[in-house]
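What follows is one chain in structure tokens, specifically the form predicted on its own.
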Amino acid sequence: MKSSPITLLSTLFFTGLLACQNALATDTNQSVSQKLQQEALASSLAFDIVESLTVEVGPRLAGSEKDLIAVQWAEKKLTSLGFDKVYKEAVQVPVWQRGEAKANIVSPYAQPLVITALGGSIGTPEDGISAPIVRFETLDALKQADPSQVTGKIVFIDHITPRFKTGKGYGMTVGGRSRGAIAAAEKGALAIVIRSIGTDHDRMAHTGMMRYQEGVDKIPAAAMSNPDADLITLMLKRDPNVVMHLEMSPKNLGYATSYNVIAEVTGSSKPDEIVLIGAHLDSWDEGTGAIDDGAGVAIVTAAGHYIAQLPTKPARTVRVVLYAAEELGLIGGKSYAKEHQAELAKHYIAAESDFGAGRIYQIDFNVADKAFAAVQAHTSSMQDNGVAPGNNKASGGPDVSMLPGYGVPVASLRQDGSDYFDYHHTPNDTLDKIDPKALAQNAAAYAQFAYLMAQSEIELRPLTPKAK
């Protein structure tokens, strides 16, 4: 059957009209994205939020009284910022109290040391532990050691964390913190003290979570400051028989209820589809939890607020999730994935801010290969905010890292973490480490990302299986 000239003209007309409509929608989305950027960069809201959290709540270890105060603070703050819905979901978290931790070299050169207990550690006997130190450069070196080198001693893992913009040095050394006590106990050690997983030269120790393993004896685990690690290494060069005395009194006290706190900007036409931006509400108890992760809380909360104030809401729902107990093992993130499993098919994309307040320089995705070029083009307006297009290998952030396993696309908004591990998990994690302008740039980027994803017409699934 031949097409008439009128039919051909009609087809061309409607095709052209559809193309014009798509171009107009694209232009409108990019225009709103630019306006969100301008508003965020001109605003102090993100810094005001993290100031409020660190001053009015401060350290908020999961399972503690301050943790629940933080939950109340979050509910009140999110409600005041105009979200359509604010609610919380219960999460069971372990309760651990830090207690006291002190150490000193007994011989041959008597000196005090700066240490801190690692999260989850048991304590020493009341009169402490005195024993020779045995040094290993890495966790792998400890694993390969003969038990006769280790039995009856205090293991010292002296693995130096290198500095990188991406923070990848942390991944190189953190195994000594998380799994060192298991490896040391299997070989008969009495305790383990590691070089802090940090890039600083301050005489402050970095805490962080450690693990025990069923069937392996539990031994006390601590971290010492980097200068103290240097000191012991120099002592051992002079005399291989260095004796340490260690006293620690942390306690594991069962479980308590904490909460994931959630706020939403309801989508205008696809309210059941979700763009998730998150951060974790808990912190360690040594500093005030400013960069880890008060900054992230401020970034995603401010971003959600800017979107909530738009005269026309985006198509999809923007959901802000402030996760519980990330520091104790991604507990809030795992709980969210379990509780929301039935609606994960409706999660369009997710991202978490949990790497301080350094400027965002790149955005990576984990979407279908066929969607990658389109999603990069769709977020091109973020380049005016200093955010360059990246790769398709994003993890999304700690608390959303499990979501790709359920088929949920994720994005990683890469921050400059050059100095993040100078302060991470130390008493030095305080508000003065945050640059308000850099924080505002982060809030702008997350607002742009969330809005553009909430408006996107791109099919982001299925994800490409990652090589194991």
Given for the second form:
Protein chains: 2
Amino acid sequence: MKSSPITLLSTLFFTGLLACQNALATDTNQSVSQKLQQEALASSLAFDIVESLTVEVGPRLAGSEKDLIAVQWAEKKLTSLGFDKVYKEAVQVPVWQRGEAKANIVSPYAQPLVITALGGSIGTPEDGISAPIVRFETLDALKQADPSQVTGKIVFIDHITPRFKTGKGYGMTVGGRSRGAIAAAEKGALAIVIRSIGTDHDRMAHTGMMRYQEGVDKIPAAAMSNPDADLITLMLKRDPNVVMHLEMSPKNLGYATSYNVIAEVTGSSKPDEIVLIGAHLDSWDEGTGAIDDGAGVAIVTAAGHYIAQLPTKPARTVRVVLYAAEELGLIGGKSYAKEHQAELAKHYIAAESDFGAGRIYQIDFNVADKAFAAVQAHTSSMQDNGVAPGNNKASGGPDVSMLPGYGVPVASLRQDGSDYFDYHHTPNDTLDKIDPKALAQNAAAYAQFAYLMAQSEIELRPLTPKAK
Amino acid sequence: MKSSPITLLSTLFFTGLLACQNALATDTNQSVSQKLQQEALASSLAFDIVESLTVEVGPRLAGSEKDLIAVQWAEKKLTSLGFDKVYKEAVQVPVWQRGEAKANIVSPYAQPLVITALGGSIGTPEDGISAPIVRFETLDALKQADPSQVTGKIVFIDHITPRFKTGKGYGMTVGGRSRGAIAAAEKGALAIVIRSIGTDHDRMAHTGMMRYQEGVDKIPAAAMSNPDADLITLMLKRDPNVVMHLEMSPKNLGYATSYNVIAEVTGSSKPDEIVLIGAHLDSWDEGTGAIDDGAGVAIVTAAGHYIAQLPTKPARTVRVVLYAAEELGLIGGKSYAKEHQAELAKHYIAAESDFGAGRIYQIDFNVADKAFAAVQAHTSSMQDNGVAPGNNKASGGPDVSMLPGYGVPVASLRQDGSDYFDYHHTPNDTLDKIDPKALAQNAAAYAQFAYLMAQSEIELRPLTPKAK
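Show the same protein again, this time as the form predicted together with another copy of the chain rather than the form predicted on its own.
Full assembly next; the chain just shown is listed first.
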């Protein structure tokens, strides 16, 4: 069809009007984003939330009594902060009790050690295990060892976790924690005690989840502090025959009910479309769970509150999810994906805060390649808050990492994790490790992100398959 | 008498010759001092010694089995390092066993705490003590409190130890540790739990010696980590009625024999005159006693060794004293002063290294005022090693601090103690906290100091009384 001059003029007029509207909408979005940023940076709300959680609840191992107290705390806190809906969804979680863990070197130089049981580990016999230590520098070295070196011994993996801003050193060693007991048992070891997965030199051991494998003997698994690993390594240089005594009494006690706790700011025009910002409510039991993941709970809760208080609600629903039992294997995240499967097509984007309280320096996405530049432009007002544009290879965070498998776009708001693995999973995970200003910067970034995503006109799907 | 011209010339001639000899001697002293410095800075000996002590012995609480193993270690190590004499002197020391120490908040928010018993404390009844906490910001505030506020409660002193290069923050709070139990018991408290005397934010409690007083009830005394003190303070802001449960099982078990271990490089021309450099061999039981006082043991032992290896021995005897039971109240130091009282007039000067392994930045003396400038000039070659001249108000170090009372001059080689009270008396007192280069700088300074003092022609006595 040939356009008449009138039609052409009319089309141009309406196109112009639309552009103008879009520009106005963009201006409004950026202006609200800036307002959210200013409000969050000036507020102590996020710190008040993590203080409340760590002081009034403290450690909250999934499946424990304190875990349920944390759930009550979360419902009450979210309700008090003006969300439209607050509800919880039951999740079955394993019950593991830490018990006691003691170790010492028997010979050649009797010395006590500082250790902790790894999560899920079985105990030793009541009178413990005494056996020579066999040291490996890595999990791979253990896997390559001749079983005759390992049988009847206590395996010691002496891997060292290097420090990076991104925290990637954790990924380089955590396999020894999660799969070391399987590899050691396959070669006949009696127990495994690893150098803690941590970048510190504190005499504290770092706990964390480990796994067994069907058909392979279950052996006790523990971590020792970095100074203790140094000590044993220096003993082994003097005498290859170092004997350790190990006593541990953890117990696996079946399953209990925990909950994902959810709160929403209902969208004004697309209430069935979801922008999900999450964190995990559970923690390990030795610190007070301030950085892992009280900080995340505080960040996404405060961000949701700032959006709930806006005079005009955003188009999409902003959903804050406080996941259950992340530490025990992303159990709340997996449960959420399963229970909400029918709704996942309506999840516009998701992100989880689970890397402490260090400042966010970059935002990465996992969206359709064709949408990446547009979504970067749409979130560019976050740069004022120190958040630079990043790449399109985000995982989104532990509990949302399964969502891209269902086609859900995700974002990773990258935090400076230089000191995160100094404290992670130790008694040192306490409130004093959080810088209130850095926490407020995080809350500002999540508020900006959630609001801008809830207002976005960009089609983020389908995800572009990523090279492995 | 009127001098003849000949006599005058002759006097001038001999005075000139003497000046020349002195100048030559000074040159030789400074040249040997520089040689000692270079040797120490290039050597790993001091680090090797503290590694040996912490790996092969480790914690060595005075009066324990490990304390005697440490004495054997010291005799063997000193003998192997070429001293002319190695011997030990018996010291009676109290036997205190740590047992277990557990505490938790019962209400309003149940949480476990990290605590440690203070040295010398009695235990609680077997089923513990549960009582409300009453908080004081300082020992003085406790002393001024009305007994009705305190009776039947657990006293919590929340003093904060500030960080200084000189370590003087310790002196500002340690009274709460040493005398808090007396003050609390005088007002009817059931127990006392103090904020640790430490500058860190690690979730580790700092132990250390405490005292009881005749005629005042003995109550259990513990320290909690700084994060735990923060936690209780935040709870008290929410609810003044915070109840703590405390269980401790330490025991006081009479007395045992320990030893001051002594080694000497015999003086070439004044063998009965002593330059004493000391450190303490005992340690607390939770770390491996690396900085307190393995470092000091290594520093003075290495310094003595370098002097023992010189082709020409110094004039005076250099005596290395590794004191027993410093931690339990300067017991080895007091015993030495008593046992060697007759010989103290022949002690030219004494200094103890007991402040970790931070670099020495200054040397202070306590000598006759008229000798001060001369002794500063005589030790000026230490400036090349980073040791600036200081004041004339030195204490000399804990175990030699009683010697000025007997007229013995002392020196304090001041170390940078900025981080010393992060680790002091905690499980974190381990080898990795020592910088080998800083330790070598210390050994160099002690070698220079001991040599120059053993060669000195300066009359350091009588001490000038110091204003209190």
